[in-house]
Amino acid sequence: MEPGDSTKQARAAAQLRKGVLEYCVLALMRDRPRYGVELLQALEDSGALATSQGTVYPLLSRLRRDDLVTTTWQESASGPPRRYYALTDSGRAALDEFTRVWPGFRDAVDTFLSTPPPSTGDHA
C-alpha cells in the first residue's frame, strides 16, 4: 500500500457514506421505531456505515424538520427516557423512491468500475 492510500480510501468511504446514510437510517426505521443509540449500533454493525453521534443526531433532527420522521419519548427500563424515531408517510415515500432508484444507480457505478471505458481515440 502506498503512503496516503489509507487516507484516500477513508475519504472515498466517507463520501459514499454521506450519500446513502440518510436512506439507510430511514430503512432501519422501516419496520419499527428506533432510538438514536440503536440506530448508531446498527450502522456500526454494518461495518462500512459506522458513524458518530455527531453525524447521526443532526441527521435525525433534519429528517424530523423535513417531516420524514416523527419522534416520541418512551420510558426505558435501563435509564432515562429515550426518543424514538419513526417514519412518516413522507419518509416512507422517500425511502420507497430511493429503493426504486438505487439498483439502477448501483448497477451504473458497478459498470464503470468493472469495465474498461470504451476507446474514443487518441487524446494524448
Second form
There are 2 protein chains.
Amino acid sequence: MEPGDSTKQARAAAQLRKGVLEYCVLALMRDRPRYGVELLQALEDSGALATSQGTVYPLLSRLRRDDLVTTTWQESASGPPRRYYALTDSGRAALDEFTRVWPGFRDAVDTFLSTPPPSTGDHA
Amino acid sequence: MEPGDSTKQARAAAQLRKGVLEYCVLALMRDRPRYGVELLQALEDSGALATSQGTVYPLLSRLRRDDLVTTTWQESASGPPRRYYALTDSGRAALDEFTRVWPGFRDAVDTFLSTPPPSTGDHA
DNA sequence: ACCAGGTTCCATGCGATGCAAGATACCTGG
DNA sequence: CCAGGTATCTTGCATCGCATGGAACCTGGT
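Now show me the form predicted together with another copy of the chain; what you just gave was the form predicted alone.
Shown next: the complete complex, the earlier chain at its head.
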C-alpha cells in the first residue's frame, strides 16, 4: 500500500481512519508518554492504521490545543530531542468515552455488512 | 442523543461515521432498492449510525455521481414520489471491497483499545 | 572544518466528509 | 384554499487525513 496509492481499497481505508486515529493515538499514550515517530511506527506496525507524518503531527497539535495531552522535551541518546506526549485527565476521559462508544459503533457496522440471509431460501 | 448535541460522545460518534456511512448505505441496498427516508430510518434504528437528511442526500448524490448506484422514480401510495436507489456492479464491487477491508480495520482498533496488560501488574 | 545522511519535529494547502439549516414539491384532509 | 406530513435536494461550514515541503539536531567520514 504505497503512499500515493489511490485504489478503491486505499480510499476506503483512508476514510475509515477519520476520527479513529485520534483515539488510537490516545490509546497508545495510555501506559506511558510517547513521541511522534514512535507513534508513527506503532501505527505502521498495526497495518490497517498506517499513516504518515503529515497526518500525525497536525493531529498531535490538535490534541495539545484541546488540552488532551501535555508535552515535555526530552534528550535522545542519538538524534535530536524528542517531544513526548502524555495524556491529561481530559485526554484520559476522552479515551474512556471512545472506549464506551466504539463497541456499539463496531457492532452496528458488522450488522449492516453481514446481511441476515433474507429468510426465503433464494437458492437455485 | 439530540441532533444539536455537542457532547464528547456525540463528537466522537460523528467522526466515527466518516467514511463508514457510505458503505453502510450501500449495504442496505444489497437486497433491494431503497429510497432516502427509508435509508434514514434504517440508520436511525441502528442507533450508533443515526444521522440526518443533510448527510444522507449529499451522500446519495455522490454515489450516483460515481456510478455506484442507479435511481428510478416510483409512485407512493400516500405521499410524493420516491427515488429508489439500487446498486450498480461498481457499487456492489465497492461494497465487497469494504467488506474485505473492514475486519482488519476493526480488529486493529480493538487491539489499540484493549491494551495488552504491560507485564507489570499495575492493578489496585 | 566540512558535508552527507539519518532522525525528529512542524506548517501549508487540498480533497473528502458529516452536519445544520433552509428550500422545494407532492399528497391528503379539513 | 390552506395546514400538515412525506420526500427530495442545496448551500455553507467545520473537521479530518494526506502529500508536500521545510527546519533543526546529531553522528560519522574525509
